[in-house]
Structure formats: structure tokens, C-alpha cells
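Next comes just one chain, in C-alpha cells: the form predicted alone.
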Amino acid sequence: MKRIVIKFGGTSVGSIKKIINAAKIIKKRHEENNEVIVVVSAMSGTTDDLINRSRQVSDSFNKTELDVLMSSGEQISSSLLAGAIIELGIKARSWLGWQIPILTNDNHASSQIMQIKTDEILNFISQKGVAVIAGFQGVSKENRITTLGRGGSDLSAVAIAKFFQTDSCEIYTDVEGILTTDPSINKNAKKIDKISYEEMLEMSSLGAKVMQPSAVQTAMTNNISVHVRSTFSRKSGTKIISESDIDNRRVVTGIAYSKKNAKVSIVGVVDKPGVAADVFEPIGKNNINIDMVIQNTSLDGKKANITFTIKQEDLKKTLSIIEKNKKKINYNKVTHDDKLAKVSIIGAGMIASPGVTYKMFRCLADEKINILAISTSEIKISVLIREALTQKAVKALHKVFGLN
């Protein structure tokens, strides 16, 4: 007897008819002799939803009463699946975060699952029955329902595998598995059949919206197995692996993009020990990611231009604060531009594939891309552009590298 998990997105459950679709597929891997445990998202647009109902109350929401607002969305699907497997003659119940419980940091809106109990799932599982487990919330050590951050009920789904010590991960979502880039923009994207966890580690971070990255990274860390399947097709998806077992012969192994992107360049800072830390110290205190980063130094040494990205909506905050650190970091002017995108190729065989940036470069050269800003690993190379462009971009780069 095998003990699996099986995660639900929002559009898996998006509906009545999609809830009693997915509780058809509980019943057959539970008549398949497996111990079941099941994660469910929202049903899709619930979330978003709560989200603008908190806005209307206030801009600056309270944290620990918005994780309160947007976890009722869990609530509502896992007692409807529940509800519908119990209908097809199987023995099931729903838990929230709270009741079983999943244990988190107090860091409301994005927690880090530190313990989940197991006892009286597993109790509950061992003689039958299938357990429906609330994704995306938690409970801190305060008492406090605490949410894991947009995506977060895939973190609930790896987290389970890893807790439970399940045989597998299953991951049902409304596409048929991992795709070489989004559909939507390239109707010439395809499946990735294996695709290992670096890479779609990657993938998810900068742009892919498959999986959430910190779920990956924990499938990762724990060398948990994960299948990404579609909850409307028999197709076999895709499973993401360790490195090792995947066939590096094929260079490039999906393209993703991000839009929304910004720009700052703070021209003319004084060249010396220190003064990167003075640019991004009061941007980090105050919550804003900074993405790619560029140094240029003057050829006397003496000045050098600081410029990096961060998402369109932190702009405006941005530069209030480089403003307010003027006399600190001592700059002559500030520029900055907005409507940008991030393309990236990602693909563990480039570490042995010489000519790859080459080969990017020149194919957006050819379809008269400027570049504005490169940042690189040893396995994925990512280039700012005008937003505008990003489709342009990733149909020439899906075609020139052989996804097509």
C-alpha cells in the first residue's frame, strides 16, 4: 500500500462540476489501494476576490486579519470536496491548518511551515479514509491562522509528502503538465515529459506560474518526487526529478518571462567600499526585492552608476527612498523606466554547451530586441526588454533553440 498526496489548484475546483471531477479521481487512486491525502486551493477567483473585499475596507489592511479573510477560501473548498467524495461512498473529512495542526513562523501573508502533526491523519487514513486538507494556511505559535504567500497551498501539498513521508506528490492543475513556455503567448509551447528540480526552480522564479519556487525548493531540499498533472486529461504530465536523471543532451529546456518590471539607475555615487550597501540597505528594510543588479565604474575610478530592477510596483516607493537617503549615498541623478520585462532561457545543459548566450544574443538581435540589462547563472540566462516585445522575444527564442 502505497501513501500518496494529491493537490488541487483553483481551476481544478473552479466549480460544482470540477469539484465532483476531481473527488472521481480521489476515488480511483483510493480504489488503487493508496492512503490518500488531499490538498485544496480556492476555488479559482476566490482569492483575488478576498483580497479586493479587504481594499475596500482599507489600502494597509491589517496582516494577521487579511491571512484570517483569505484562508476562508480553503475552507470553502475542502468541505465541498469532502463533501462530494463522502457522496461517492468513500469515508473522508476536511481539516483547516489550525486543527491538524500545520505549525508556522508569525511572518503573516508569507510563513515557512516549520511542523505539521500527524497522528490523527494518519490514524484517520489507515483505516480508509481520505483526508482533505485545507492548502495555504497554517497557525502560528500566537494562536493566529497564518497564509504561506500566493501559491502557497503547492508549499502545503510538498511540505504533506515531506511530514507524512509519502510515496508521491501529485500536483493537478488545469494544463497538462509543464510546458516549454506559456501557451498563452506561443501556441507552439510543448510538455516537458522530465524536467529536474534546478530548472524549475528557476522557471518558477522568474515567471512561470506552474508551481510556487518555495515549494519547489522544498521538493528539492527533501529530494521530494513531484508529478504536475492535468486534473481534465489522462496524459502522464511531468515529473520533476533530481539532475541526475535527467538527460542534459537537450540544451535549453523551457523559455519563461516576467512583466511589470522596472528600472532605476542612480548615476554618479561616489566609487568606494560601501556604497552598494548603502543604496539597497533601506530599499531591503523597507520589503522591496531587488532583482538584476549592474555596476558601471567611471575610467578614472572615481564614479560608478548603480542599476537594478524591481517590479513595477515599487517604483514610486523606490525612489521616495533613494530620495530620502541623498546625503547618504551621494548621487547626481536618478533615472528610471518602467514597462519592462524579464526573458529567460533556463536549461541544465548549458553547463557543458558552449555558444548559448551567443546564440540568445543574436536572436534577439535579428528581431531587433534591444537588450537593457543581462543577469546569468549556470544554468539560466535572463535579459531586461521593453514589455511590449516580450511575445516577439520568446516565439523567436522558443523557435531558435528547438522547442517548437
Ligand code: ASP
Contents of the next structure:
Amino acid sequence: MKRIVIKFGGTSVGSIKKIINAAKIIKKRHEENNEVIVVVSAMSGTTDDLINRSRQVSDSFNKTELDVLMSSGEQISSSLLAGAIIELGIKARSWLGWQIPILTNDNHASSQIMQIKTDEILNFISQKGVAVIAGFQGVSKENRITTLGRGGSDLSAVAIAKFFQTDSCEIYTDVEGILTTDPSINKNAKKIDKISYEEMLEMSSLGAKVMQPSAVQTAMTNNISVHVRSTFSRKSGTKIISESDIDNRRVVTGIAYSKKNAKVSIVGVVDKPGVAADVFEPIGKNNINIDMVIQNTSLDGKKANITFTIKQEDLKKTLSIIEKNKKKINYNKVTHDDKLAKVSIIGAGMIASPGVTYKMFRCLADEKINILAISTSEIKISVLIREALTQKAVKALHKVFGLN
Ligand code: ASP
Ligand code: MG
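Switch from the form predicted alone to the form predicted in complex with this ligand and give that structure.
In what comes next, the whole complex appears, and the chain from above leads the way.
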């Protein structure tokens, strides 16, 4: 007998019909003689809808109350799903985060899981019951409801795999697995059979939306293999595993992108130690994430320009922070641009094959796409380009790196 955790995303439980379909999959997995723990997201659209309602009250709606509100979506889906399983003649019940409890810190809206109590659920599944756990939520030691960040039911599933020591962790979703790129902008996207944790972490952090980055991170640190697969077909999906278990690797595994990036250039700062710190310290203190950074110096070496990228939504705030610190930073002017995208190629095989950078840049040049900034790590290269050229860039790179 195996113990499995299977997670259903919002689109897999997006309607009553789909909930009944998910219940049938669960029934089948249960009949295969598995101890089954189910984790479920809110029905698709629900969480966005709840957030919109809070905004109608206030743009700065109280964070702890927002967690109570957002977590209610999973209360609906977990009860409907447990009820649907019971209808199929199988013992089942739902658990909300606080009932287990799933203990988290009190970092509301992006809490970390500290501990999960297992005895009650272990007892239930050992007596042929299916446990349905509301994803995305927990409870703090102050006894307040918390949530794990958008897309957080992936993290719930991986953490449950860890604390319940399950034999497998499967993520049922609306695509056939992890694809080489976003199929909505490139119909040549192909399913990846195996991908390493590191690559998946880059893919999800750089814009691929299939799995939440902190879930991948948790899987990686605990060496939990994750199988991402489709709710609507029986085919095997993508296995996220450790690098050493992957043979036959390609140089580039996938191409990710994120739109809505903005770029800010601070022109004419004095080139001396401490300037970059003066620029980035107040921005960091305001919880704004800086992504790429470029600095160039004028020919006489006295002045420098500092350019960096942020999320488009942070642009207004960033500009006002810089303005407020004008005296301290001491610059000539600030320019900005907010219709940019970051396109990245990812692949652990890059480490061992020279010339990837050149090939990427040549490909973009041939498409007449101008590169505005570059950042690299051992297994990825990202470029900043005009947002309108995203699809063109992704398609060309997908072809050049042999993914079509
Ligand atoms: N319902 C939550 C969200 O939309 C969590 C999840 O779907 O994983 O972000
Ligand atoms: Mg999701």
C-alpha cells in the first residue's frame, strides 16, 4: 500500500461538473489500494473575486482579515469535493488548515509552514478514508488564519508530502505537464518529461505559472519528487526530480517570460563607493524587489548611470522614493520605461556547452529585437526587451534551441 498526496488546481475544480470528475479520479486512485490525501485549490476565479471585494472596502484592506477572506475559497471547494467523493460511496471528510492544524508563521498573505500535525488524518486514511485538505491556508500561533501566497496550494501539497512522508506528490492541473514554453503564445510548446528542481525553480520564478516557486523550493530542499499531470487525460506528465536523475539532457530545457516589467535609469550619479547602496536601500526598505541591475560609467570615469528593473506595478512608488532621496543620491535626471518584458532561456545543460549566450543574442538580432538588459546565472540567461516583441522572441528562441 502506498500513501499519496494528490492536489487539484483551481481549473480542475472550476465547476460542479469538474469537481465530480476530480472525485472520480480520486475514487480510482483510492481503489488502486492507496492511502489518499487530497489537497484542493479554490474554484478558478474565486480568490481573485474575493480580493476584488476587499478592494471595494479599501485598497489597504486589513491583512489578517484578507487572509480570512481569501481562505474561504478553499473552504467551498474542499467541502464540495469531499461531498462528491462521499456520493461515490467512499468515506471522506474535509479539513481546513486550522483544524489539522497546519501551523505557519504570522507573515500574512505569504506565510511559511512550520509544522503539520498528522495523527488524526493518518488515523482516518488508515481506515480507508480519503482526507480532503483545503490548500493555501494555515493558522498562526496567535490563532489567526494565514495564507501561503498566491498559488500557495502547491506549497500545501508539497509540505503535506513532507510531513506525512507520502510515497508521491502529484499535482493535477489543466495542462499536460510542464511545457517548454507557454502554449498560448507558441503552439509548438512541447511537454517536458523530466525537469530538475533547479530548472523548475528558474522556470517558475521567471514566469512559467504552472507551479508556485516556494513549492518547488520546498520540494528541492526535501528531495520530494513531484509529478505534474493533467486532470483531463491519463497520460503521464512532467516529473520534477533531482538533476542527477536526468540523462539525455538538452542544452536548453525551456523558455519563460514575464511581462509588465519596468526599467528605471538614474542618470549622472557620482561614481564613488556607496552610491548604489544609497539608491537601493530605500527601495528595498519599501519591499520593492529589484531584478536586473546595470551600471555604466562615463568616459572620464566621474559619473555613472544606474539602471534597474522592477515590476510595473512598483514603478510609481519607486520613482517617488528616488525623488524623495534626490539630495542624498545626487543625480542629474531619472528616466523610465514601463512596457518591457523579460525573456529567459533555462537549462542545466548550459553549464557544459559554450556558445549559448552568443546563440541567443544572434537569434534575437536576426529578429531585429533590441536587448535592453541582460542577466545570467549558471543555468539561465534572461534578456529585457520591448513587451510587444515577447511572442516573436519566444518563438524564435524556441526554434533555435531545438525545442520545436
Ligand atoms: N486559491 C489560491 C490562489 O488562487 C491558491 C491556489 O490556487 O493555489 O492563489
Ligand atoms: Mg496554481
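Treat the numbers as computed from the prediction; the structure is a model and nothing was measured. For clarity, a rigid core is taken as the largest C-alpha set superposing within 1.5 Å between two forms. Positions refer to the first chain, counted from 1.
Undergrad: With both forms fitted on the core, give yes or no for whether the Cα of Pro273 moves by 2 angstroms or more between these two forms.
TA: Yes, the C-alpha moves 2 Å or more.
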